[in-house]
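Just the one chain here, the form predicted alone, laid out as structure tokens.
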Amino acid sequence: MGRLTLFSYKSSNSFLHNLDTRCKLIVLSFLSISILKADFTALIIITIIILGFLASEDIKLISLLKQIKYFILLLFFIFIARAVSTNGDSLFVLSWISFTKQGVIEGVRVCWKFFIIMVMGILFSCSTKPSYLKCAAQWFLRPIPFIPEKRISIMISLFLRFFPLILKQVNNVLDAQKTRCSELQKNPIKKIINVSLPVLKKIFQCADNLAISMEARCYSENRTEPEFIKSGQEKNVYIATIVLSSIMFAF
């Protein structure tokens, strides 16, 4: 359970932990889109803040690169393929591809975004309980006429605790597949359905036993919701968000 610590709640007493559930939402929200607008300046800012957190909920860089190794290579194929197809001058060639100055620049700055929302992400998830997270997607959904509100929220409160449940699932079955000698097998088709088909199995499996244990104890959508805590420092992190984002658009 080690390597899942970064993607579920992990109780503390930090600045993150403290702060309400709906603060972080609205800020996470907030930041999200306008690092869309981010400059490298800008980038370097949030990701020193970004360090600061990190160190706050005592979450190692190494062991978070880890755990996002397959994030990671997502973004170098991103970074690949901005690199070669943004227009501009010829850096190198290799073989029969050209990466252009500028596409390795893009490519670069993409990346690094798309990384700082995934560290964000992590940030949030490790720093709010999963019924805190329901009760403030339910408090924003309420004011929406014709949205059943509390069923949508029990469903992304799900989400959340299956998560780490998923990412062990995989975890079994590439290790029973490394004691098979999976390595051996080169077709690289075969080997995403030895590994996909159980997963999936194994998470249906467990869908159908919690939604039998949820029946089995009477469970509805009608049920007393924990009151929001707050820290009383949300002003002051409406403020900061507020600067940052201007940061992120004027650079």
Partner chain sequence: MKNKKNTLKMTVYASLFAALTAAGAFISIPIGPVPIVLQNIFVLLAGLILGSRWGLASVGVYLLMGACGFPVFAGGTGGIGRLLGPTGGYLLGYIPCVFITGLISEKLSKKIPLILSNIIAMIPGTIIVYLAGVSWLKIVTNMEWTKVFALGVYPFIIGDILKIIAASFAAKIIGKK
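Any chance you could show the form predicted in complex with its partner chain after that form predicted alone?
Partners and other molecules omitted; one chain follows.
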């Protein structure tokens, strides 16, 4: 679970924490889409804004980069692919591959965009409680026909319940195997079977028990409607988002 720490909720009383969750979700999706059209001027503006929010949320940039190092590796591959495959003036030649000037600029731009989208997602999950997220998802799904939003909301809370449970069960089984000298087992297929079958069995038993106990407590889809707390700043945030998005489309 240690790896989850950065992306999970951090309690605080900052501007982002107090915003309405629905507002945060709308702004996040809106910016994520409009940023795909952005050019360097707009990217610099939004990077400064995001760095400001990171500082206000008390997230260190270095630890953030450490946590998403696999993502950065992926970005690096995309940069190389862009730099090599775009046609243009040759910048320098590395053995037989030539990097073009246009390709490098294009690669930097694409990677920058993906990085900003990623950091925005992290800011959102740091400042939003999972239960609020569930309520907001239910609220957004309500107007869509043929989607049982209440059942999905139950599924989300079950998901949040199961997710850490599975990771814990796997660790338990791995530890139990270790005490029984599983290191001596050389056959990889047997190793997998020895771990996966007990884990699956335990988890499915858990799910069975949960279904029975939910039923025993007359669990139904008629839940209390979620309530949202507004900070009063939502209107300003929407206006700022529209301005920012139009900057991104214009430049």
